[in-house]
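First comes one chain, alone, set out as structure tokens in the form predicted alone.
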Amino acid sequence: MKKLINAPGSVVADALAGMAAAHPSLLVEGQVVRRSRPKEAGRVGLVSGGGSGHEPLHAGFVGYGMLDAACPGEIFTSPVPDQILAATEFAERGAGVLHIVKNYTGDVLNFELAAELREGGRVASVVVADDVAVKDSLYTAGRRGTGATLFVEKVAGALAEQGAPLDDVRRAAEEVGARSRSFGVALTSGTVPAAGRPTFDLPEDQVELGIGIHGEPGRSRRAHAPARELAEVAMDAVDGDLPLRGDLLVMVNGMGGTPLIELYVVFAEVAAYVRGKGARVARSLVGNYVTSLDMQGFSVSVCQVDERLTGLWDAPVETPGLRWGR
């Protein structure tokens, strides 16, 4: 195993120290990443979190127009309730706090416990479950939460900056989740530093269809194929669950080890598929946003958007992982 680390046990702490050093807009306190300057009083606070190894999710989306704080757990491990509680206390600006939670059992339980432990102040929660690959697994009850988490954080964050009340922010977050679907393809496994070896075995001539962001099994394996065929498999799965129509927000996301040139090859095929369905790519993202350490592969996330949601997507944002309009 060759990795740019000091020691397997200090990877998360060392990375958070580097993030704070690189981005003065962030502070790291007790493994909570928060804005160095709290948002305006009277605004809804947003908190999310999950296991590390998916960068820039979630800490990279802390800042104006998105999250107030994020709770990075250890590699592929849920943050603990004390972390979440501390992040929630910081995010409280007098209008309540929304927890945005990926649908993994540990994340859901620990965010629920943190909300129960809090004394005073309203806490609402939205659970993101957008992965159409599998339903119910060793890791989840229901579908996994993956790329659409970014969509939810962005739209909810824009609405919170505008001063919308907690119930409105929660409903918008739930709407985005309901309108979104994702599917992932792995060419290789990722390697957890503490393990020192790939999470799963995948022959050189095989790909895993419907992989989870922690290396969980997908729907099936098949022989490696051109990008056009793999993109079609992913889009067939999305379209089969939520038919593509109207204006779409489309993200082709790298899993951490895929060159950007290859992601653009995939996006060209995804865009052609969307056109073939009579729909339109209204907004797009291509790059590493919800990764799985050094896994090679991609995921596609699609959200059906209307004029209101597109406006919230376009609203200014300034975070390490996403920025425009300021």
The other form holds:
Number of protein chains: 2
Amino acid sequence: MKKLINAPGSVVADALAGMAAAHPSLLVEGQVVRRSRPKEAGRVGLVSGGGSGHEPLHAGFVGYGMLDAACPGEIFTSPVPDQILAATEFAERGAGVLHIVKNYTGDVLNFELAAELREGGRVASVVVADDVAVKDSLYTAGRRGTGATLFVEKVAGALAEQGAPLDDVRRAAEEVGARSRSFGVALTSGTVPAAGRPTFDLPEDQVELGIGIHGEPGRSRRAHAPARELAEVAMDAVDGDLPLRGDLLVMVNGMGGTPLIELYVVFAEVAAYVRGKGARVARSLVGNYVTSLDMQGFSVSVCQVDERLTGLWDAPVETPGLRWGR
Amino acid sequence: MKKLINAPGSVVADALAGMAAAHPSLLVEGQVVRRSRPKEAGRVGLVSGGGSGHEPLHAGFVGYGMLDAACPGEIFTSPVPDQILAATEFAERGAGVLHIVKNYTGDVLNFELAAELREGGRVASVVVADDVAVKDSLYTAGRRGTGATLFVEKVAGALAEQGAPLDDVRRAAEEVGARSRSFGVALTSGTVPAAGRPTFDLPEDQVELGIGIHGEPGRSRRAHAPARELAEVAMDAVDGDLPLRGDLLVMVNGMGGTPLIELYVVFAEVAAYVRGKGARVARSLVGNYVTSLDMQGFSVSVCQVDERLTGLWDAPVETPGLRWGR
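Please show me the structure of the same protein in the form predicted together with another copy of the chain, now that we have looked at it in the form predicted alone.
Below, the chain from earlier opens the complete complex, with every other chain and molecule after it.
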């Protein structure tokens, strides 16, 4: 597997150097990515992080309207507590800090440890567990946190920017998590640079349903099928867990190796499915947002939104990975 | 090669349906993608198009501050004159229309035919030919048009939005083209759905230098190498053709199958190269903008900008593929 890297051991550091060079709005200090212009004082700070390999998540969502700081670990490896602590200290602007944590055992543990190490300043936490595919998983007790993490970061970020207190920001983050469901489908495995070969073997005529963003096994394998059928499998899983109704925020997310033209093909099927259930695509995203290195496939994430959440979704955002309307 | 499609013959139509469903700011009529809210009257209209498979180029750049309409052909196939004519008629707001054409023989010919078919209304044209890799190519007399097309669409779009007359918009588009150079590197071939197998064979230990966005041969092949060396080859080619100096707009573009983390690794090397030449990265883009289906690799595009061009680059834009600051 060919990779555009200098060496497997320096991928994360080299990519962070590239982020810093590309985005003057970001500063990279050690393995913390933070806003170069801190948020207004008296506002709640937001910190997220997790293993690298899911770009633009999380560092690409640092900026006005989303995160204050992100702590990327090595590829598919949790950030360490000291790193999370440093991000938390930066994010503290006098109103406390919210940790947004994807539900993986190592992440949950290390964010907890960092919160305990923190002296002075309140820290609250929300754990995102939106993936309906499996109950427990390789690195997870309970459901995995995947695409909805972006929804949580966006809505909580907008609320924090408006000056809402920590408890309100945490509650809104939990609400978005509770209203969101995701499901992923892999056509191919990604390749971790240090491993040098695909994480799992998937025959040329098979797809993996319910794939995890680190290549963790899903529900089952089946023969590859037209996009319409694969979208239906994913949407049946989502709808079976939280019936689609009303206004929805819908993301069709690439896993890193799938071209945009194919993601739009999938989105057309997802939108038709939503209409068929009498619900409505109120807002949408199509592209690579929560990836798994060079995996080919897609995930779909759905959040049931009301007027307030839609307004927070629409609020200005200015990050490398998501940017509009300021 | 697994694809997220319904059938090879319906990929473009299905993807356009997905674009329409995802983006209320766009309307898809036949194979023309246009703004759902036409530009203010008395402003120059902008039309571009070409084969599909390069998404988000071009349809993803329809919207405020960039194109008025795009005409996507079938995969890697020029749009037909009637389609271009329909897009041109929509884009006419009383001040003429500029065609932005990538330099491929079929595209150039069909845009010319469409301009001849047009009755009433001035049509001007700019041909983009920024790829320094080869002099002529499979589908091209002269250099190929690649990444700089995005620069041209953005700058011309900003100027048109400000009410500049057709001749000024055309001149600025030509100037951006003349100031821009690109070079691409492939790690793998993309696969055209209707063909069902990679366009070209590239051994596991080889890369193709100077690759075209349809998989046309480049300058040479060599052993795969660290990102630093591949970036240097690309930047040497760019710098050898138009020496880097002053302020630069720099894009490190994915070909569709390369994860963002690797593109940032490349960007770090490109930025270091630019600094080493005493020039400056004034603005940058890192991501999938001018792709070649699921090809793995990257291209780098550089434009020498002055204060005026930087201002036009920074001007508000609101399209699915590029969006900021309105």
